[in-house]
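Next up: a single chain in C-alpha coordinates, the form predicted on its own.
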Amino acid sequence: MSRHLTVLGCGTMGRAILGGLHADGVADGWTVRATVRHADRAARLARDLGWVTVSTDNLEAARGADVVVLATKPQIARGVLTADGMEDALRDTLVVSLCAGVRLSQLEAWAPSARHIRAMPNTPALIREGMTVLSPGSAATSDDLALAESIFAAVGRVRVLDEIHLDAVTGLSGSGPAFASVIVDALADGGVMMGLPRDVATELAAQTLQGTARMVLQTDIHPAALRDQVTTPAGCTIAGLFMMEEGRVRSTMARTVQEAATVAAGLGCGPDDPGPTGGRR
(Lines of atoms letter the chains of each structure in order from A and count residues from 1; the text may use other names and numbers.)
(Lines give C-alpha, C1' and ligand atoms only; values in the text may rest on other atoms or scores of the structure.)
Protein backbone atom coordinates (compact mmCIF):
# COMPACT_ATOMS: atom_id res chain seq x y z
CA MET A 1 0.00 0.00 0.00
CA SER A 2 1.38 3.40 -0.99
CA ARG A 3 2.11 5.74 1.90
CA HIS A 4 2.96 9.39 2.16
CA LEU A 5 5.78 10.44 4.50
CA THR A 6 6.70 14.04 5.29
CA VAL A 7 9.70 15.33 7.26
CA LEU A 8 9.16 18.85 8.57
CA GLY A 9 12.49 20.54 9.24
CA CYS A 10 14.75 18.14 7.37
CA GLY A 11 18.18 18.73 8.87
CA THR A 12 20.87 16.23 9.81
CA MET A 13 18.54 13.78 11.54
CA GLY A 14 15.83 14.03 8.90
CA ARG A 15 18.35 13.30 6.17
CA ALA A 16 19.72 10.34 8.14
CA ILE A 17 16.26 8.84 8.49
CA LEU A 18 15.42 9.33 4.83
CA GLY A 19 18.78 7.88 3.81
CA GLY A 20 18.23 4.79 5.95
CA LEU A 21 14.72 4.27 4.61
CA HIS A 22 15.97 4.57 1.05
CA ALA A 23 18.94 2.24 1.58
CA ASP A 24 16.76 -0.37 3.30
CA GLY A 25 14.01 -0.16 0.71
CA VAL A 26 11.49 0.57 3.48
CA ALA A 27 10.18 3.62 1.63
CA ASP A 28 9.93 1.95 -1.78
CA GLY A 29 6.67 3.11 -3.34
CA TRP A 30 6.19 5.86 -0.74
CA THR A 31 5.57 9.48 -1.61
CA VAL A 32 8.17 11.40 0.41
CA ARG A 33 8.25 15.12 1.07
CA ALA A 34 10.54 17.26 3.18
CA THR A 35 10.70 20.89 4.21
CA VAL A 36 13.45 23.31 5.15
CA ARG A 37 13.28 26.99 6.04
CA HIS A 38 15.12 28.52 3.07
CA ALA A 39 14.64 28.11 -0.68
CA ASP A 40 18.36 27.70 -1.46
CA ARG A 41 18.62 24.84 1.04
CA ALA A 42 15.49 23.28 -0.43
CA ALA A 43 17.08 23.31 -3.88
CA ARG A 44 20.28 21.70 -2.59
CA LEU A 45 18.42 19.04 -0.64
CA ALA A 46 16.23 18.25 -3.65
CA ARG A 47 19.37 17.70 -5.72
CA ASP A 48 20.94 15.49 -3.05
CA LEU A 49 17.75 13.47 -2.47
CA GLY A 50 16.37 13.10 -5.97
CA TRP A 51 13.52 10.88 -4.81
CA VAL A 52 12.21 13.43 -2.26
CA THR A 53 10.08 16.48 -3.00
CA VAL A 54 11.52 19.39 -1.02
CA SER A 55 9.90 22.75 -0.29
CA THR A 56 9.65 25.51 2.32
CA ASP A 57 5.88 25.07 2.77
CA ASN A 58 5.14 23.01 5.90
CA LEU A 59 1.37 23.11 5.42
CA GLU A 60 1.39 21.89 1.84
CA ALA A 61 3.94 19.18 2.65
CA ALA A 62 1.82 17.90 5.55
CA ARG A 63 -1.42 17.68 3.59
CA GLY A 64 -2.34 14.08 2.82
CA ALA A 65 0.55 12.62 4.78
CA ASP A 66 0.15 9.32 6.60
CA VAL A 67 3.23 10.01 8.72
CA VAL A 68 4.75 13.40 9.57
CA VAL A 69 8.17 13.42 11.21
CA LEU A 70 8.54 16.65 13.17
CA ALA A 71 12.28 17.32 13.09
CA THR A 72 12.30 21.05 13.81
CA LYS A 73 14.07 22.71 16.73
CA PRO A 74 12.04 22.26 19.94
CA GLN A 75 11.56 26.00 20.32
CA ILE A 76 9.60 26.31 17.06
CA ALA A 77 7.56 23.10 17.24
CA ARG A 78 4.52 24.87 18.65
CA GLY A 79 4.51 27.45 15.87
CA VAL A 80 4.72 24.76 13.21
CA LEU A 81 1.92 22.63 14.64
CA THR A 82 -0.44 25.52 15.40
CA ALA A 83 -0.01 27.37 12.10
CA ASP A 84 -3.19 28.24 10.23
CA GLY A 85 -4.61 25.18 8.50
CA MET A 86 -2.24 22.70 10.11
CA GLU A 87 -4.88 21.10 12.35
CA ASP A 88 -6.91 20.09 9.30
CA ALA A 89 -3.79 19.01 7.42
CA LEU A 90 -2.77 16.69 10.27
CA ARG A 91 -6.20 15.16 10.87
CA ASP A 92 -5.85 11.37 11.37
CA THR A 93 -2.10 11.66 10.71
CA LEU A 94 0.64 9.98 12.75
CA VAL A 95 3.05 12.69 13.97
CA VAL A 96 6.44 11.43 15.14
CA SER A 97 8.23 14.19 17.03
CA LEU A 98 12.02 14.27 17.33
CA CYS A 99 11.88 17.47 19.40
CA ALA A 100 13.82 17.05 22.64
CA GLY A 101 11.89 18.18 25.70
CA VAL A 102 8.56 18.66 23.91
CA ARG A 103 6.13 16.48 25.81
CA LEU A 104 3.31 14.36 24.43
CA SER A 105 0.79 16.50 26.32
CA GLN A 106 2.08 19.55 24.47
CA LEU A 107 1.99 17.84 21.09
CA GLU A 108 -1.55 16.62 21.71
CA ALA A 109 -2.66 20.13 22.71
CA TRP A 110 -1.03 21.77 19.70
CA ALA A 111 -2.19 19.17 17.14
CA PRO A 112 -5.28 17.49 18.66
CA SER A 113 -6.46 16.01 15.37
CA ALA A 114 -3.32 13.84 15.03
CA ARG A 115 -1.91 10.78 16.78
CA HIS A 116 1.50 11.27 18.36
CA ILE A 117 4.69 9.37 19.11
CA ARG A 118 7.84 10.91 20.58
CA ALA A 119 11.15 9.62 19.21
CA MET A 120 14.69 10.28 20.37
CA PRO A 121 17.24 9.08 17.79
CA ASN A 122 20.91 10.01 17.64
CA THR A 123 23.43 11.01 14.99
CA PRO A 124 24.98 7.56 14.35
CA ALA A 125 21.75 7.05 12.41
CA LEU A 126 23.75 8.71 9.61
CA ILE A 127 25.67 5.45 9.23
CA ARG A 128 22.68 3.28 10.24
CA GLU A 129 24.16 2.64 13.71
CA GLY A 130 21.70 4.84 15.58
CA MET A 131 19.80 4.28 18.81
CA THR A 132 16.18 5.42 18.91
CA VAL A 133 13.71 5.31 21.79
CA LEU A 134 9.98 5.68 21.06
CA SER A 135 7.21 6.76 23.43
CA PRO A 136 3.62 6.53 22.09
CA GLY A 137 0.89 9.01 22.94
CA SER A 138 -2.55 8.11 24.23
CA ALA A 139 -4.15 7.96 20.76
CA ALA A 140 -1.35 6.07 19.02
CA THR A 141 -2.28 2.54 17.97
CA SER A 142 -0.20 -0.61 17.92
CA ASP A 143 -0.03 -0.26 14.13
CA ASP A 144 1.29 3.28 14.55
CA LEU A 145 4.00 2.06 16.89
CA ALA A 146 4.92 -0.80 14.54
CA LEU A 147 5.21 1.65 11.65
CA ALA A 148 7.41 4.01 13.68
CA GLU A 149 9.61 1.08 14.73
CA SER A 150 10.05 0.04 11.09
CA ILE A 151 11.10 3.58 10.14
CA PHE A 152 13.76 3.89 12.83
CA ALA A 153 14.93 0.28 12.56
CA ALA A 154 16.23 1.31 9.13
CA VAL A 155 18.84 3.48 10.85
CA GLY A 156 19.78 1.37 13.91
CA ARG A 157 18.36 -0.11 17.09
CA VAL A 158 14.93 0.78 18.51
CA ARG A 159 13.45 0.61 22.01
CA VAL A 160 9.98 1.54 23.30
CA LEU A 161 9.83 3.20 26.74
CA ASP A 162 7.38 5.28 28.73
CA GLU A 163 7.72 9.01 28.18
CA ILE A 164 8.99 9.54 31.72
CA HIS A 165 12.35 8.15 30.55
CA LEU A 166 12.75 10.39 27.48
CA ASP A 167 14.78 13.16 29.13
CA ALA A 168 17.27 10.60 30.47
CA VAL A 169 17.40 9.00 27.01
CA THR A 170 18.13 12.41 25.51
CA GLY A 171 20.95 13.02 27.97
CA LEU A 172 22.47 9.56 27.45
CA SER A 173 22.04 8.45 23.83
CA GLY A 174 20.84 11.69 22.24
CA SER A 175 23.78 13.75 23.51
CA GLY A 176 26.01 10.71 23.98
CA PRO A 177 27.79 10.85 20.59
CA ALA A 178 29.28 14.20 21.63
CA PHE A 179 30.49 12.74 24.93
CA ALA A 180 31.89 9.64 23.21
CA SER A 181 33.71 11.87 20.70
CA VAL A 182 35.47 13.63 23.56
CA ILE A 183 36.59 10.25 24.93
CA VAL A 184 37.88 9.11 21.52
CA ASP A 185 39.78 12.37 21.14
CA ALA A 186 41.22 12.15 24.65
CA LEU A 187 42.41 8.57 24.13
CA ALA A 188 43.96 9.57 20.82
CA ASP A 189 45.75 12.45 22.57
CA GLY A 190 47.25 9.90 24.95
CA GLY A 191 48.49 7.86 22.01
CA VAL A 192 50.01 10.94 20.38
CA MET A 193 51.68 11.87 23.68
CA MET A 194 53.33 8.44 23.63
CA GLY A 195 54.57 8.83 20.07
CA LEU A 196 51.81 7.53 17.79
CA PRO A 197 50.91 9.47 14.64
CA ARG A 198 47.60 11.34 15.06
CA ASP A 199 45.72 9.38 12.39
CA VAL A 200 46.87 6.05 13.84
CA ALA A 201 45.99 7.08 17.38
CA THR A 202 42.51 8.22 16.33
CA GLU A 203 41.88 4.98 14.44
CA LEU A 204 43.01 2.88 17.39
CA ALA A 205 40.88 4.84 19.85
CA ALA A 206 37.74 4.82 17.67
CA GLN A 207 37.99 1.14 16.78
CA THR A 208 38.63 0.23 20.42
CA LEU A 209 35.46 2.01 21.53
CA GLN A 210 33.47 0.55 18.66
CA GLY A 211 34.70 -2.98 19.33
CA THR A 212 34.07 -2.73 23.06
CA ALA A 213 30.56 -1.40 22.49
CA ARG A 214 29.79 -4.25 20.10
CA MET A 215 31.04 -6.76 22.67
CA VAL A 216 28.63 -5.33 25.24
CA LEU A 217 25.69 -5.50 22.82
CA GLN A 218 26.47 -8.88 21.29
CA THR A 219 27.56 -10.84 24.37
CA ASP A 220 25.28 -9.33 27.05
CA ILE A 221 28.31 -9.38 29.36
CA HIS A 222 28.31 -6.53 31.88
CA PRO A 223 30.86 -3.81 31.02
CA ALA A 224 32.55 -4.35 34.39
CA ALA A 225 33.13 -8.01 33.52
CA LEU A 226 34.63 -7.05 30.17
CA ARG A 227 36.90 -4.61 31.98
CA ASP A 228 38.07 -7.34 34.34
CA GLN A 229 38.95 -9.58 31.38
CA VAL A 230 41.82 -7.25 30.46
CA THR A 231 42.81 -6.21 33.99
CA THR A 232 45.59 -8.43 35.28
CA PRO A 233 47.22 -8.05 38.73
CA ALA A 234 50.01 -5.47 38.79
CA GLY A 235 49.50 -4.87 35.07
CA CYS A 236 49.36 -1.79 32.89
CA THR A 237 45.55 -1.75 32.65
CA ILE A 238 44.94 -1.54 36.40
CA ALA A 239 47.51 1.27 36.56
CA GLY A 240 45.57 3.17 33.92
CA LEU A 241 42.25 2.49 35.66
CA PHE A 242 43.60 3.95 38.89
CA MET A 243 44.48 7.13 36.99
CA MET A 244 40.87 7.29 35.72
CA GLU A 245 39.54 6.88 39.26
CA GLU A 246 41.89 9.58 40.49
CA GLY A 247 40.46 11.87 37.82
CA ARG A 248 36.87 10.95 38.82
CA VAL A 249 36.09 9.97 35.23
CA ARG A 250 33.21 7.67 36.18
CA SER A 251 31.37 10.20 38.34
CA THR A 252 32.05 12.99 35.85
CA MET A 253 30.55 11.02 32.98
CA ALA A 254 27.50 10.07 35.04
CA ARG A 255 26.98 13.70 36.07
CA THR A 256 27.44 14.74 32.43
CA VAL A 257 24.44 12.63 31.44
CA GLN A 258 22.49 13.96 34.42
CA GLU A 259 23.11 17.59 33.45
CA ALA A 260 22.26 16.99 29.79
CA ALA A 261 19.01 15.24 30.79
CA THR A 262 18.07 18.10 33.11
CA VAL A 263 18.55 20.68 30.38
CA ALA A 264 16.71 18.48 27.85
CA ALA A 265 13.65 18.53 30.09
CA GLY A 266 13.35 22.27 29.59
CA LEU A 267 13.96 22.52 25.84
CA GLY A 268 10.28 22.46 24.95
CA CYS A 269 9.21 24.92 27.64
CA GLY A 270 8.37 28.56 27.15
CA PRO A 271 8.10 31.38 29.70
CA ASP A 272 4.48 30.42 30.49
CA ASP A 273 5.49 26.77 31.02
CA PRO A 274 8.92 26.91 32.64
CA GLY A 275 9.29 23.20 33.28
CA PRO A 276 11.94 21.67 35.53
CA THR A 277 14.78 23.92 34.34
CA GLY A 278 12.90 27.18 33.92
CA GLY A 279 13.00 26.96 30.13
CA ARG A 280 16.81 26.81 30.15
CA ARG A 281 18.30 26.06 26.73
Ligand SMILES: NC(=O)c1ccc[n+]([C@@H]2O[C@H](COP(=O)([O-])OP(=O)(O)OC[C@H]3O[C@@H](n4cnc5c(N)ncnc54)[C@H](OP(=O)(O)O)[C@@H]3O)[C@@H](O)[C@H]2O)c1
Contents of the next structure:
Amino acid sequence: MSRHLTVLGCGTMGRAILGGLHADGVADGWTVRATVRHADRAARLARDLGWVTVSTDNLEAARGADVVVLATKPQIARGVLTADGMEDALRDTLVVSLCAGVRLSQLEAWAPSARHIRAMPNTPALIREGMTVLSPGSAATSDDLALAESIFAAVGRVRVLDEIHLDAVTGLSGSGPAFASVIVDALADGGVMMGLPRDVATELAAQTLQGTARMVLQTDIHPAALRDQVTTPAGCTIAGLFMMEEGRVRSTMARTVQEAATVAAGLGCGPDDPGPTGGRR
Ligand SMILES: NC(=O)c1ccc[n+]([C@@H]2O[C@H](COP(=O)([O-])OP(=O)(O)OC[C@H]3O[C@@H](n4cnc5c(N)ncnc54)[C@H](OP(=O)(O)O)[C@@H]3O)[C@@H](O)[C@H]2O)c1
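Alongside the form predicted on its own that was just displayed, please also present the structure of the form predicted together with the ligand.
Below, the chain from earlier opens the complete complex, with every other chain and molecule after it.
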Protein backbone atom coordinates (compact mmCIF):
# COMPACT_ATOMS: atom_id res chain seq x y z
CA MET A 1 0.00 0.00 0.00
CA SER A 2 1.29 3.50 -0.81
CA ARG A 3 2.38 5.38 2.30
CA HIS A 4 3.85 8.68 3.19
CA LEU A 5 6.81 8.29 5.56
CA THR A 6 8.76 11.20 7.01
CA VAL A 7 11.99 11.03 9.00
CA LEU A 8 12.54 14.15 11.11
CA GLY A 9 16.26 14.44 11.91
CA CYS A 10 17.77 12.07 9.39
CA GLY A 11 21.28 11.47 10.78
CA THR A 12 23.05 8.18 11.49
CA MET A 13 19.98 6.25 12.63
CA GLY A 14 17.52 7.76 10.16
CA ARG A 15 19.86 6.96 7.28
CA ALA A 16 20.39 3.42 8.55
CA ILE A 17 16.65 2.79 8.56
CA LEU A 18 16.01 4.42 5.19
CA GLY A 19 18.99 2.55 3.72
CA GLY A 20 17.65 -0.76 5.00
CA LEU A 21 14.11 -0.03 3.81
CA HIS A 22 15.39 0.84 0.35
CA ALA A 23 17.52 -2.31 0.14
CA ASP A 24 14.50 -4.39 1.15
CA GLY A 25 12.21 -2.71 -1.36
CA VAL A 26 9.62 -2.18 1.37
CA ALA A 27 9.39 1.54 0.67
CA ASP A 28 9.02 1.12 -3.11
CA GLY A 29 6.14 3.35 -4.15
CA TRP A 30 6.11 5.18 -0.82
CA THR A 31 6.50 8.94 -0.60
CA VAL A 32 9.51 9.41 1.66
CA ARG A 33 10.67 12.72 3.09
CA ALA A 34 13.47 13.53 5.49
CA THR A 35 14.73 16.59 7.31
CA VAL A 36 18.01 17.71 8.85
CA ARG A 37 18.98 20.99 10.47
CA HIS A 38 21.67 22.26 8.06
CA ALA A 39 20.91 23.12 4.43
CA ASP A 40 24.28 21.85 3.16
CA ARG A 41 23.68 18.47 4.82
CA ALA A 42 20.18 18.38 3.32
CA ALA A 43 21.68 18.86 -0.14
CA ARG A 44 24.24 16.10 0.48
CA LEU A 45 21.60 13.72 1.85
CA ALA A 46 19.35 14.42 -1.14
CA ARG A 47 22.24 13.49 -3.44
CA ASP A 48 23.00 10.30 -1.46
CA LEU A 49 19.36 9.19 -1.13
CA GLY A 50 18.03 10.08 -4.56
CA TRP A 51 14.62 8.53 -3.79
CA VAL A 52 14.00 10.73 -0.71
CA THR A 53 12.87 14.38 -0.66
CA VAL A 54 15.14 16.15 1.84
CA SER A 55 14.67 19.59 3.38
CA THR A 56 15.19 21.56 6.58
CA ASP A 57 11.44 22.24 6.98
CA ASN A 58 10.01 19.85 9.60
CA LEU A 59 6.48 21.21 9.33
CA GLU A 60 6.23 20.81 5.57
CA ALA A 61 7.79 17.34 5.74
CA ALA A 62 5.39 16.18 8.47
CA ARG A 63 2.19 17.41 6.80
CA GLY A 64 0.16 14.58 5.32
CA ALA A 65 2.51 11.84 6.56
CA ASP A 66 1.07 8.51 7.66
CA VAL A 67 4.15 7.83 9.75
CA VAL A 68 6.65 10.31 11.17
CA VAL A 69 9.87 8.80 12.49
CA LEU A 70 11.37 11.18 15.04
CA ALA A 71 15.10 10.58 14.78
CA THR A 72 16.60 13.78 16.20
CA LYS A 73 18.77 13.71 19.30
CA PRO A 74 16.59 13.30 22.41
CA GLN A 75 17.28 16.84 23.62
CA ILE A 76 15.79 18.27 20.38
CA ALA A 77 12.58 16.20 20.43
CA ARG A 78 10.48 18.54 22.50
CA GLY A 79 11.32 21.59 20.35
CA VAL A 80 10.49 19.72 17.15
CA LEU A 81 7.17 18.32 18.38
CA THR A 82 5.96 21.55 20.00
CA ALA A 83 6.96 23.88 17.14
CA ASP A 84 4.23 26.23 15.87
CA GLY A 85 1.85 24.38 13.56
CA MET A 86 3.19 20.90 14.40
CA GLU A 87 0.11 19.88 16.37
CA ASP A 88 -2.02 20.34 13.24
CA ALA A 89 0.58 18.74 10.98
CA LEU A 90 0.68 15.62 13.17
CA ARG A 91 -3.07 15.26 13.68
CA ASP A 92 -3.97 11.55 13.40
CA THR A 93 -0.40 10.70 12.45
CA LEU A 94 1.60 7.81 13.85
CA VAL A 95 4.81 9.17 15.41
CA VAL A 96 7.55 6.61 15.96
CA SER A 97 10.19 8.11 18.24
CA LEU A 98 13.71 6.70 18.28
CA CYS A 99 14.79 9.16 20.96
CA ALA A 100 16.59 7.39 23.80
CA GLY A 101 15.17 8.25 27.21
CA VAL A 102 12.19 10.26 25.90
CA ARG A 103 9.16 8.62 27.47
CA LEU A 104 5.76 7.98 25.92
CA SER A 105 4.13 10.28 28.48
CA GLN A 106 6.39 13.11 27.30
CA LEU A 107 5.71 12.41 23.61
CA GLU A 108 1.97 12.30 24.27
CA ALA A 109 2.10 15.61 26.15
CA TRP A 110 4.21 17.35 23.48
CA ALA A 111 2.21 16.04 20.49
CA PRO A 112 -1.28 15.21 21.80
CA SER A 113 -2.91 15.09 18.34
CA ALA A 114 -0.72 12.13 17.26
CA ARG A 115 -0.52 8.47 18.20
CA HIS A 116 2.86 7.36 19.50
CA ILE A 117 5.14 4.37 19.49
CA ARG A 118 8.66 4.34 20.92
CA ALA A 119 11.26 2.37 19.00
CA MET A 120 14.81 1.51 19.97
CA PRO A 121 16.65 0.27 16.86
CA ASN A 122 20.39 -0.05 16.26
CA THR A 123 22.77 0.81 13.44
CA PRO A 124 23.05 -2.68 11.86
CA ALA A 125 19.62 -1.75 10.46
CA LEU A 126 21.71 -0.34 7.61
CA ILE A 127 22.56 -3.89 6.48
CA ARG A 128 19.16 -5.23 7.58
CA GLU A 129 20.67 -6.93 10.65
CA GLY A 130 19.18 -4.51 13.16
CA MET A 131 17.47 -5.23 16.47
CA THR A 132 14.50 -3.03 17.26
CA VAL A 133 12.26 -3.00 20.31
CA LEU A 134 8.89 -1.26 20.01
CA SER A 135 6.68 0.05 22.83
CA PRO A 136 3.24 1.34 21.85
CA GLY A 137 1.68 4.38 23.52
CA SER A 138 -1.84 4.54 24.91
CA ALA A 139 -3.50 5.70 21.65
CA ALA A 140 -1.56 3.47 19.26
CA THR A 141 -3.76 0.91 17.50
CA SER A 142 -2.93 -2.65 16.55
CA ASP A 143 -2.68 -1.42 12.93
CA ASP A 144 -0.14 1.19 14.04
CA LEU A 145 1.92 -1.47 15.77
CA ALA A 146 1.69 -3.75 12.73
CA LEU A 147 2.86 -0.90 10.47
CA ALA A 148 5.79 -0.06 12.77
CA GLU A 149 6.69 -3.76 12.96
CA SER A 150 6.67 -4.01 9.17
CA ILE A 151 9.00 -1.01 8.85
CA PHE A 152 11.51 -2.32 11.37
CA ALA A 153 11.19 -5.97 10.31
CA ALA A 154 12.52 -4.81 6.94
CA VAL A 155 15.76 -3.85 8.65
CA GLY A 156 16.21 -6.72 11.13
CA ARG A 157 14.57 -8.38 14.10
CA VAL A 158 11.71 -6.77 16.03
CA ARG A 159 10.33 -7.31 19.50
CA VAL A 160 7.47 -5.57 21.30
CA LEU A 161 8.11 -4.88 24.99
CA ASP A 162 6.60 -2.74 27.69
CA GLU A 163 8.16 0.73 27.89
CA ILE A 164 9.58 -0.06 31.32
CA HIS A 165 12.30 -2.11 29.58
CA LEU A 166 13.36 0.49 27.02
CA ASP A 167 16.27 2.01 28.96
CA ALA A 168 17.76 -1.47 29.41
CA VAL A 169 17.17 -2.13 25.71
CA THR A 170 18.93 1.15 24.86
CA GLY A 171 21.94 0.17 26.98
CA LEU A 172 22.11 -3.33 25.49
CA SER A 173 21.09 -3.38 21.83
CA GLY A 174 20.85 0.37 21.10
CA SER A 175 24.42 1.10 22.23
CA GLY A 176 25.53 -2.52 21.71
CA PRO A 177 27.09 -2.12 18.24
CA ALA A 178 29.68 0.20 19.81
CA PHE A 179 30.48 -2.34 22.53
CA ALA A 180 30.62 -5.22 20.04
CA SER A 181 32.95 -3.18 17.80
CA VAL A 182 35.35 -2.77 20.72
CA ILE A 183 35.36 -6.55 21.24
CA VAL A 184 35.97 -7.22 17.53
CA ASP A 185 38.83 -4.72 17.52
CA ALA A 186 40.35 -6.10 20.73
CA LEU A 187 40.25 -9.69 19.45
CA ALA A 188 41.83 -8.52 16.20
CA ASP A 189 44.57 -6.77 18.21
CA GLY A 190 45.39 -10.11 19.77
CA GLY A 191 45.69 -11.68 16.33
CA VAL A 192 47.92 -8.84 15.13
CA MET A 193 50.08 -9.22 18.25
CA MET A 194 50.58 -12.85 17.28
CA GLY A 195 51.53 -11.97 13.71
CA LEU A 196 48.34 -11.83 11.65
CA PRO A 197 47.87 -8.97 9.17
CA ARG A 198 45.29 -6.44 10.49
CA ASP A 199 42.70 -7.08 7.76
CA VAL A 200 42.86 -10.85 8.24
CA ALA A 201 42.65 -10.50 12.03
CA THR A 202 39.60 -8.21 11.78
CA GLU A 203 37.85 -10.58 9.37
CA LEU A 204 38.51 -13.56 11.64
CA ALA A 205 37.32 -11.70 14.75
CA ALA A 206 34.15 -10.31 13.11
CA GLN A 207 33.15 -13.59 11.46
CA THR A 208 33.79 -15.47 14.72
CA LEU A 209 31.49 -13.13 16.64
CA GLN A 210 28.88 -13.27 13.87
CA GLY A 211 29.01 -17.07 13.71
CA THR A 212 28.75 -17.42 17.48
CA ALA A 213 25.88 -14.95 17.64
CA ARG A 214 24.03 -16.85 14.91
CA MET A 215 24.54 -20.13 16.78
CA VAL A 216 22.98 -18.57 19.90
CA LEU A 217 20.01 -17.27 17.89
CA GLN A 218 19.49 -20.32 15.70
CA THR A 219 20.13 -23.20 18.12
CA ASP A 220 18.73 -21.72 21.32
CA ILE A 221 21.74 -23.23 23.13
CA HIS A 222 22.80 -21.17 26.14
CA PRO A 223 26.04 -19.23 25.50
CA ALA A 224 27.68 -20.94 28.49
CA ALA A 225 27.00 -24.35 26.90
CA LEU A 226 28.48 -23.16 23.59
CA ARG A 227 31.57 -21.99 25.49
CA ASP A 228 31.92 -25.39 27.15
CA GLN A 229 31.74 -27.12 23.74
CA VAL A 230 34.94 -25.30 22.72
CA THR A 231 36.76 -25.79 26.01
CA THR A 232 38.99 -28.88 26.03
CA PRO A 233 40.40 -29.78 29.47
CA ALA A 234 43.93 -28.41 29.86
CA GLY A 235 43.62 -26.83 26.40
CA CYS A 236 44.28 -23.40 24.96
CA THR A 237 40.68 -22.14 25.22
CA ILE A 238 40.43 -22.60 28.98
CA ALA A 239 43.77 -20.80 29.25
CA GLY A 240 42.29 -17.87 27.32
CA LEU A 241 39.10 -17.93 29.39
CA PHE A 242 41.21 -17.65 32.55
CA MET A 243 42.71 -14.45 31.18
CA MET A 244 39.20 -13.09 30.52
CA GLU A 245 38.19 -13.87 34.10
CA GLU A 246 41.33 -12.18 35.43
CA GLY A 247 40.44 -9.12 33.35
CA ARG A 248 36.87 -9.23 34.71
CA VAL A 249 35.56 -9.06 31.17
CA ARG A 250 32.13 -10.43 32.03
CA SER A 251 31.40 -8.05 34.87
CA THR A 252 32.88 -5.18 32.82
CA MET A 253 30.53 -5.93 29.90
CA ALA A 254 27.51 -6.30 32.19
CA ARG A 255 28.38 -3.04 33.96
CA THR A 256 28.86 -1.38 30.58
CA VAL A 257 25.24 -2.11 29.69
CA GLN A 258 24.07 -1.06 33.15
CA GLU A 259 25.86 2.29 32.87
CA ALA A 260 24.60 2.95 29.34
CA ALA A 261 21.03 2.15 30.43
CA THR A 262 21.30 4.48 33.42
CA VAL A 263 22.51 7.34 31.26
CA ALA A 264 19.84 6.58 28.62
CA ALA A 265 17.15 7.00 31.26
CA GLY A 266 18.18 10.63 31.74
CA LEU A 267 18.52 11.65 28.09
CA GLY A 268 14.97 12.89 27.68
CA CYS A 269 14.94 14.87 30.91
CA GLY A 270 14.89 18.59 31.38
CA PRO A 271 15.01 20.87 34.43
CA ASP A 272 11.22 20.57 34.85
CA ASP A 273 11.26 16.79 34.44
CA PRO A 274 14.35 15.25 36.04
CA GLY A 275 13.19 11.68 35.34
CA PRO A 276 14.23 8.46 37.07
CA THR A 277 17.93 9.35 37.32
CA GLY A 278 17.50 12.97 38.39
CA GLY A 279 18.43 14.22 34.93
CA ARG A 280 21.87 12.57 34.98
CA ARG A 281 23.30 12.24 31.44
N1 LIG B 1 23.04 6.20 16.67
C2 LIG B 1 22.57 5.09 17.24
O3 LIG B 1 23.24 4.06 17.27
C4 LIG B 1 21.19 5.07 17.82
C5 LIG B 1 20.64 3.84 18.23
C6 LIG B 1 19.34 3.82 18.73
C7 LIG B 1 18.62 5.01 18.87
N8 LIG B 1 19.20 6.18 18.49
C9 LIG B 1 18.41 7.42 18.66
O10 LIG B 1 18.24 7.94 17.38
C11 LIG B 1 18.22 9.36 17.47
C12 LIG B 1 19.18 9.93 16.46
O13 LIG B 1 20.49 9.53 16.77
P14 LIG B 1 21.64 9.66 15.68
O15 LIG B 1 22.82 8.95 16.21
O16 LIG B 1 21.10 9.29 14.34
O17 LIG B 1 21.90 11.25 15.73
P18 LIG B 1 22.59 12.16 14.61
O19 LIG B 1 23.43 11.35 13.70
O20 LIG B 1 23.22 13.31 15.32
O21 LIG B 1 21.37 12.71 13.76
C22 LIG B 1 20.50 13.70 14.24
C23 LIG B 1 19.96 14.43 13.04
O24 LIG B 1 19.03 15.39 13.52
C25 LIG B 1 19.15 16.54 12.73
N26 LIG B 1 18.58 17.67 13.44
C27 LIG B 1 19.09 18.40 14.46
N28 LIG B 1 18.23 19.36 14.84
C29 LIG B 1 17.14 19.23 14.03
C30 LIG B 1 15.93 19.92 13.91
N31 LIG B 1 15.60 20.94 14.73
N32 LIG B 1 15.05 19.53 12.96
C33 LIG B 1 15.34 18.49 12.13
N34 LIG B 1 16.49 17.80 12.19
C35 LIG B 1 17.38 18.16 13.13
C36 LIG B 1 20.62 16.67 12.46
O37 LIG B 1 20.81 17.50 11.31
P38 LIG B 1 22.25 18.09 10.93
O39 LIG B 1 23.05 16.91 10.48
O40 LIG B 1 21.97 19.06 9.84
O41 LIG B 1 22.79 18.71 12.20
C42 LIG B 1 21.00 15.21 12.23
O43 LIG B 1 20.85 14.86 10.87
C44 LIG B 1 18.58 9.74 18.90
O45 LIG B 1 17.42 10.20 19.56
C46 LIG B 1 19.10 8.47 19.50
O47 LIG B 1 18.73 8.37 20.87
C48 LIG B 1 20.45 6.24 17.97
